[in-house]
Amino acid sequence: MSRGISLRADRAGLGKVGAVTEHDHYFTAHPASAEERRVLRVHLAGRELEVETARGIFSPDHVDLGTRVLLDHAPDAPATGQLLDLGCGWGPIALALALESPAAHVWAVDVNERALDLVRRNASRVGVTNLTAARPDEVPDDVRFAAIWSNPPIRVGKDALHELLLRWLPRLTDGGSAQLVVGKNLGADSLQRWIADQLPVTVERTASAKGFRVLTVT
């Protein structure tokens, strides 16, 4: 992976690993690979849905295992307020949040323009109207989040990942919480300690399944 690419992605707000070609990563703003769009049937928010995906984004063929662990084990999202899916890809977390909390407003944030277009299309497909897909810098600075849910980009490297978390976690409201899913073998326990050392928060491991930890930040 290009360290320069990963740092630029995270300075914009996020970035994940998932090389499509040597020079075309899914955290690239404008993937060069052919889209090859396709329709998937997925289970989200207790219902079967058809969604659109494409090459050049994170996990285009299925709901990623870490994401599934997060959706299955995180507590219910707040019913109201501003909710954030950080690193949304084609939108499984954002769509689930929007469907389960129709009175809340969900921000689906990514640097990948193809992913953001897919989230908008998928929101329309499933009838979601309480969702905004946006690049990191398009989220107004005064927006604070009652919940942040994320399958964060562990593989971009510690410096870039830490920069990402230090940008977004302080934007939780008083009483808000973040739900992060991290692979046990990708440093979940060390990340838990680092967050607790760097920010005035409590970090707890609230679930563990299929090689992943769910960390709750309050």
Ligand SMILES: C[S@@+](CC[C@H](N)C(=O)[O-])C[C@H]1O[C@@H](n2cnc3c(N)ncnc32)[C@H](O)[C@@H]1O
The other form holds:
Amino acid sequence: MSRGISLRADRAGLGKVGAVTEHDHYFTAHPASAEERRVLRVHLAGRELEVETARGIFSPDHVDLGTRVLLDHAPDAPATGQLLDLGCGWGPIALALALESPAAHVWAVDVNERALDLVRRNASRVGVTNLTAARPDEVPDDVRFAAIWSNPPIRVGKDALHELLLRWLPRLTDGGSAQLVVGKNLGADSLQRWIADQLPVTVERTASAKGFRVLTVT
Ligand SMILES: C[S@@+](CC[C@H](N)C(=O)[O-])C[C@H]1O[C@@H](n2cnc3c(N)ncnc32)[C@H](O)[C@@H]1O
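Since the structure above is the form predicted on its own, I would like to see how the form predicted in complex with the ligand looks, so please show that one next.
All chains and molecules follow, beginning with the one already shown.
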């Protein structure tokens, strides 16, 4: 199997897990599949960028359609403060946040070590220095976020997803907000109700496009 780096064009597509073996989920800490790194040309934060991706992570061949809906419909990110991309993958959301808010600091958090390696490499490739890629436990407990943007890992299952949201959403600053993109067919509406039931927050559906909802949590 080739380990060379190939060049592919950005294309919209459904959020399938590209080239992950049956034993290897995109949320595996150490994917077993060969990396097969490739370079993509993508459009992020109003620029054309080259980024690196690999097998064993989420959407390695393009910016996921749900992620694109989030980036197209979220309000401007805060210019300063700590921002979180929860479940960063190779980093489309984290890189867009870091480029659009150069005076803010972006935490790109994931459990997948291969994804974390790629987001670090991509930050360096596109010249971003205001980003820290980290496993969840590496984020200091006292960090509070002015914004949390996420295409959350629905496929981890409801209990794990709920645990994830209960862990991070309470870490918004007063006045902070979260933007979550969820497929309509993947339970966006029930998740909206669940968050509102569980936490002292308001949850609004602020966009609906291409089969996805953007939920804004304030
Ligand atoms: C739907 S993917 C989105 C990836 C990337 N943000 C994008 O838009 O392409 C969700 C990501 O969440 C990560 N993830 C799964 N469980 C997690 C957890 N407990 N904490 C942080 N990230 C997690 C997965 O490894 C995956 O990269």
